[in-house]
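First, one chain by itself: the form predicted alone, in structure tokens.
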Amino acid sequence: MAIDKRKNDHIYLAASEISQVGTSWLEEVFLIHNALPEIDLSDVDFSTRFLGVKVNAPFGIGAMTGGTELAGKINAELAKAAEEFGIPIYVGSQRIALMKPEVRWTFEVVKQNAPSVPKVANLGAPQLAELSEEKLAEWVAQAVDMIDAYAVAIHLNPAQEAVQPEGEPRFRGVLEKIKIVKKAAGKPLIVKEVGNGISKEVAARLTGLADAVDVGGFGGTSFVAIEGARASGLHQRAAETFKTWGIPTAASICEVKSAYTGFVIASGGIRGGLDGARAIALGANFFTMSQPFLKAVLEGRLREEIETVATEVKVAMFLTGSRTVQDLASAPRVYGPRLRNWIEQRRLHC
């Protein structure tokens, strides 16, 4: 199946309920209500820093798409909103544009419409494994130039690749190739999952290499489920078996924080500002959302969605007496039984 058709399939399926599997466990993080916050709602300042750059909110637009006419239109709208609100934006995997230069414009619209905010380039781990050092450096340079990227993300998606009909489950030597990417990019490096989470064992291997780890936890958009909806036969059956595989986002934040000392980005099943506030209280420095913004773009209500998320974060901060994002990180909280049990069994610090 052509890669461009696959990209459009991914857009429609990601926006549908078919792709939504499980729970992030962020509902297991209970922020303690502060009935006497001693601040006004207007005192709340939720500006923060994203890998060293000041941004207007502790959240950004997560990785989604690119490579088709529809994807180009979506990316243009996402970029305009990112610029308007002063928040970072990822692009989807840029492999398609590196292989088909005629679709580069579907990514270039991001730098055209969001010139001043941090933009994150995106390359896939399986493709890195197959490239020579010289070719890999060339791909990185092109990906960065395509969107004038501030940072480069490498996405890890072994579960998706294992069940995708056109999958490339090749991960031998990826860690060494990530080192090459960091050197070639000369920019902050983010290593991210796409919906199955990152464990403390993997996070430990990324310490000193990745400038940020994006947990991409289980409990939201499942690319395993998406591939299952596109597949038949053995691939479909495998996807059905493994669509609940992964580390819930809340648990993955704790996993990563227990072994990694860098910048932690929460993503995966974050469906609003309260979820994002819970993720920050749990230990993340920042959060991103994808599926809610994708649906909002397709329905013509993106700015309203971003404003809603921003308001929800501010209200959560106010109700915990948190004047700043740093205050929110130390807000009192209680964990539900599933998350508490995970933390105890895995001996995590969270």
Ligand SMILES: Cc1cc2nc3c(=O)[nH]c(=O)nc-3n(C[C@H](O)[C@H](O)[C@H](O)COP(=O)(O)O)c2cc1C
The other form holds:
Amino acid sequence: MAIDKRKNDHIYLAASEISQVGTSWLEEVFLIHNALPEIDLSDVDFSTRFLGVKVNAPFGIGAMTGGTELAGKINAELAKAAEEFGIPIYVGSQRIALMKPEVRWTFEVVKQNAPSVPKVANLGAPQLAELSEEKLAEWVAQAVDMIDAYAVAIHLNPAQEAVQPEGEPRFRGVLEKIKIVKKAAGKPLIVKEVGNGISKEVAARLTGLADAVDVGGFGGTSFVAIEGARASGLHQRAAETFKTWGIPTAASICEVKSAYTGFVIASGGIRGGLDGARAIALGANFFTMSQPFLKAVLEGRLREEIETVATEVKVAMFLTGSRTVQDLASAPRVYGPRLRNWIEQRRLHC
Ligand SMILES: Cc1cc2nc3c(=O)[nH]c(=O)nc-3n(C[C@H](O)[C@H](O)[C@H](O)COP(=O)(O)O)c2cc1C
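Provide the structure of the form predicted in complex with the named molecule, given the form predicted alone shown above.
Once more the chain from above appears, this time first in line as the rest of the complex follows.
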């Protein structure tokens, strides 16, 4: 019951303004207007590849939920939309279903409703730390099977675990365990943050191990703020202190691009297609959004939300004269002072 309540609390708190902290700094990426794009808007082709698979758009639905009745309904809605638009979909942490087989259906609805798009399984670093090698390999195989996953994501969430009342801030040996996951999965491996970002030092350690890094930067949904809203006493106060902790998404993309040559996924505080286009111009290969799609499901307007994001990406491509996603990646741009300062001090290539 406690874990059910926590999952549903996360959904409702994430959908509320309490969860939204700071900005992604993507507003510091100014794409230069091209008054002579020499293409029609209808020429824009934003289909791309997600870890090698062709998809209809350069964005997907980020990792969120599963494990309760409400989460199952949300996952089914998200999956139907992912299938309709031909975009990838991640699920939330599958630990709950590995411990309680009766809630597997809340994840299985994703493969049932989105049979043809890439689906991404999800486990957390703290579980990696606690499980033996054999058990971990078994869990990974089950998680993949549960949603017919194309890829496996491991989330790193030390800030959340540190302030969560029932948190498990155990990260010793995680890198070695990620190697076991990679072997057991036999699928592309994504390592992601959940809203505090990935630095170049961490990205360098993931080179040759992760097929993709999903930056999960600061500036959108904050699990520190969400845990703070659920906590009292010292946890609540610590959450208040650390709720602005993290690497803003725009800076994290530059951090990761400077140390890692694999596939880079932008996420964290991306709040529309223009933000997504800016993330791609900065160096990301793909982007995901979570909270805006969750809110849209709860408000019964998911398709409209996805269509809006798609239209905005295409307009941004048209206005920079970018016919393809590759063209967008080299669109001229100017950085605002905070991002420029970060790039200089950290000696990033961006
Ligand atoms: C309700 C909710 C639950 C989440 N649960 C998970 C999870 O289980 N595993 C994970 O990797 N990320 C999880 N996330 C984090 C998202 O994948 C993403 O990194 C984060 O929300 C930042 O993106 P956003 O600002 O677009 O929401 C969750 C996000 C939300 C909104």
